[in-house]
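Shown here is one chain on its own, the form predicted alone, set out as structure tokens.
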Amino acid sequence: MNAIRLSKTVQNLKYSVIREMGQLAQGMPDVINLSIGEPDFPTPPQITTRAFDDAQNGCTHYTPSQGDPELVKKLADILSSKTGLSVTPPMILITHGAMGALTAAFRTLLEPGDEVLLMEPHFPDYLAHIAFARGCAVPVETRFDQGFIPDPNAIEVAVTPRTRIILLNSPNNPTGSIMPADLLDKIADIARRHNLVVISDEVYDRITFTGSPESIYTRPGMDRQTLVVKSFSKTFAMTGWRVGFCYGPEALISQMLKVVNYSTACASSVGQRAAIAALDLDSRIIEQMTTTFEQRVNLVCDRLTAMPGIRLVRPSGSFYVFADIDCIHPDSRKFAISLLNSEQVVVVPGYAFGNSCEGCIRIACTLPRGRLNQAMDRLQRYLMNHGGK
């Protein structure tokens, strides 16, 4: 039998180093897993309770590819009132996830050979939808000592004519940073000068310590050229329910719907009725879970910062800390698998999330402050072995 051929995007694609550092720990006793970015979190009984009734009254069957409209015409009102903008049931999408989203709109928006900026560090799965999609990813690296925030002129310079999208991720995906209200404006006008779409990926927006974001949607005339993502999955600790959302110009949002329709034909029906009840749930349950995030965050930055050779700038939201470990080994990989055999401590090679960030590590606070000081100690205990350069 002859070799089946295999796509090539494909075959060049990298298997997950999030995924696969967990694969690694498999069979390891006493593990600590600090690579996952799931809340701990059990979802609200108030969610749960009420998606598992509304499927006990049928609501199992397939929604519109749109998405439920009970839930459209409700994220429409709280859209509408959050932004100060129109935002009309046309102009949203729910998806299977935030990646059903990405998917969708690389899918509709890239040409073979278009490019999207991406600013980096930044989430690894960017780019295998891009490529999917037959597109060019052309990373914008950002600085440790400017607290990994872009700088709107190496945006500028990195457009070319193939330039169809600006990507951002705020708060990021893995340094927790936030950009700030003027760096926004900026990139408005890059993307209005250029005629480029932005693709705001804003699932952490929620999970913040320094007050709520701004998104770059809300620039003059940018809701006419911005898809924001979003997802309920980090916000209400409803990872497995696999729900996610976007809106733009009805435009855009139209033809993505093409994309949905082909490729998962709805999201889960019973998610969605659990998204449903999650936009009506206590503000006040978010906000502590919230603080609970902070809590652990500042419980790592405070142990890091206290360990030589270790440099890190505190997240503003998200509830992940990216740590420069380059004194002490600039191999990321070989650190990680390292400190796994040594400590059984999880933790992700910052490699993972772009060239640039070779010599960093990711740690999500994802587990209770307990766990947390456990891994510490741990980690503290393989730099007092293991020394650094």
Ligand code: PMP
Second form
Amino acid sequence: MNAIRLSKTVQNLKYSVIREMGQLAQGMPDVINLSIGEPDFPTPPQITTRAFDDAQNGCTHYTPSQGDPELVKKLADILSSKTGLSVTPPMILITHGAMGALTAAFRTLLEPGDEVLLMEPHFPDYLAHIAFARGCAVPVETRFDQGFIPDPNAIEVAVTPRTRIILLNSPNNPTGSIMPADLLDKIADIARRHNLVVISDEVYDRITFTGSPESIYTRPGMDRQTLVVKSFSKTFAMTGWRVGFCYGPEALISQMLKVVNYSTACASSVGQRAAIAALDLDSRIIEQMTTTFEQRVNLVCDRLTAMPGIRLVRPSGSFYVFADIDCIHPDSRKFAISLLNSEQVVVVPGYAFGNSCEGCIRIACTLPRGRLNQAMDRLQRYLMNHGGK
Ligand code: PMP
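Pass me the form predicted in complex with the named molecule as well; I've looked at the form predicted alone already.
And the full complex, kicking off with our chain again.
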């Protein structure tokens, strides 16, 4: 047989830098892996026990593509009371993680060549989701000295006749920045004037250190042109259960339903039973996890700030710290690999989050404090041995 002909879209995708770093570390003794974007806590047993009971009682079959009706109803009640708007079941779609919602949204909203404005630094996977839908990602850079908060003028300038979507992620992966309320007002204004859909990825909205972040969904009229993407993965330490969801205008959700139907049939039935149990979880358990993340993030920020040549913006949420190491090494990939080989510490090189993020690294505070302290000791030693450009 001749060489297999492959899709250019897929061939042109880069392998995930985050996974690649993990692979490079495989087999190394005593590695401290700070690349993993998932809580290290076990899923709370109250969730696991109830999901297993439900599985034993037969919840192991397809659910409707829209999702387990009990989960959809529960979310409709919670979201309506949280937003103060009427979020009815037909406005909600349960998906295979937030990833399932993102991929269904882009496939439903984009024609080939349509543009998506995304704020950089950004979650690397967005590029693949947009590429699968034959869309065109247009990065809008945010700046270190502005705390990685987007500039609305830069967003406005990037709008073209092909722009269809503004993609927001607050709290942000990798910077942990949260968009302030007045910025959301301004972005809503841009979206309304240019008739753009906003996809608001809010998967870290419960892991915040400065109170509850606001959502663009609640800005006047924005419920008619915003899709909010959420997940059980981070909030409830449930990454492996693969349950996320989105809500937005019924006309959009009803079309996205076809994508979910034909791509995954439905999210995992047992995962959805776990999600129902998660919604009943005592909120103090989530607050405890958030406090733990905050303490870890503070520890890492304090340690990094004391190291010469490292600059950072303290995150307001998430469990990531995004640090500028440009003074030490302008090539983030070489820096990350050299740090791994010398000190067995895994971090994610900044270029994974966009071209403007070269010279930075992402540290995930998803290990206990003792281990994070050890990692910081090793980094400090590395800088002493390799400091300077
Ligand atoms: N959005 C962002 C910003 C993320 O960081 C992630 C996971 N790293 C996701 C979406 C996907 O999450 P899920 O596990 O729910 O698919």
